[in-house]
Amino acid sequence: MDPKTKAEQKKYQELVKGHSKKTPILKHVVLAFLIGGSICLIGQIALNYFSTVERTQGEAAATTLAFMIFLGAMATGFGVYDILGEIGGAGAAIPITGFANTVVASAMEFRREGFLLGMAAKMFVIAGPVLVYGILAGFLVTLIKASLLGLFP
């Protein structure tokens, strides 16, 4: 790269930097905490309720996860989760409701292409890799834990 091009790029970067507005990082962190914390609070309230209804803690946890996925999907369908994502950023994306939002939003985007080739196929475009890597990571962690506990001869 010749020196003239480097000088032009540097000048352009300074121009962009001068016109860019500052990102309010503290504001974003606080909003992500509040939105994510609110979602987790709803999940904790649901877990406390389902713990009184279900026989075991595992069943209560599974029911809570299903309930939170349902809430995330419904909020996406009604357009509420888009607003939460705008405000809360990663605070809305990280809980399991964010995963439900991703799957439902993908399905809604391709619904005009039909049920089978549109919604059913496209909703796993984003969710597929998450599921594959999640299952693979769980399998590898199980193998490592089993080997550390001496369960392999």
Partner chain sequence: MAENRVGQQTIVFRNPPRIISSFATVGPDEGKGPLAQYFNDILEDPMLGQKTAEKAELKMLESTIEQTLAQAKLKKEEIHYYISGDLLNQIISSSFSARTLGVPFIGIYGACSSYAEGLGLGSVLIDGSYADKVLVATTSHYQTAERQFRYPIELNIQRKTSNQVTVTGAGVSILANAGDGIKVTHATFGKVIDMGLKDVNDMGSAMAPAAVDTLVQHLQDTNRSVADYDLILTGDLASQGKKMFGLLAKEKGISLGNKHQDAGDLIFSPQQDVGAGASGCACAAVVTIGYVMKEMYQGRFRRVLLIATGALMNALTFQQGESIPGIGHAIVLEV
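Numbering follows the first chain given and starts at 1. Rigid core: the largest C-alpha set superposing within 1.5 Å between the two forms. Everything numeric in this text was worked out from a predicted model, so none of it was measured. What changes on going to the form predicted together with its partner chain:
Relative to the superposed core, Leu15 undergoes a Cα shift of 2 Å or more between these two forms. Once both forms are overlaid on the rigid core, the distance between the two CA positions of Gly138 between these two forms is under 2 angstroms.
Moving from the form predicted alone, what structure would you give for the form predicted together with its partner chain?
Left out here are the partners and the other molecules; the chain alone remains.
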């Protein structure tokens, strides 16, 4: 038997496609809504509280973000956040707690290769792309806005 031909490969790929288990999308969506929604609820409660203590709405929002990042990092440290992710999928990944999780999880994982070449160097392996493309997208949107409305509308 010779190496597999393209036709044989394609035929098998079709067979695999036809016999793969379907992802339970509805279940995932509902769970993502529940987990993600609960995280956002905590965020909203925090924001309501911080609005009463901070001077401006902007400061309250910033404090809430810091608080949520703190919660996400703590939950990762206690080994809870990966369970939330397993159940909630995108519901746990998208809020800022999920972003904190990617940084802390990587830091914990690579801590054993040392503080410098391990933890510090690899802390952003998962979060890095989010930062790069987040900043890039922000820049592009601002560019469009500035060219349409002028720099200081």
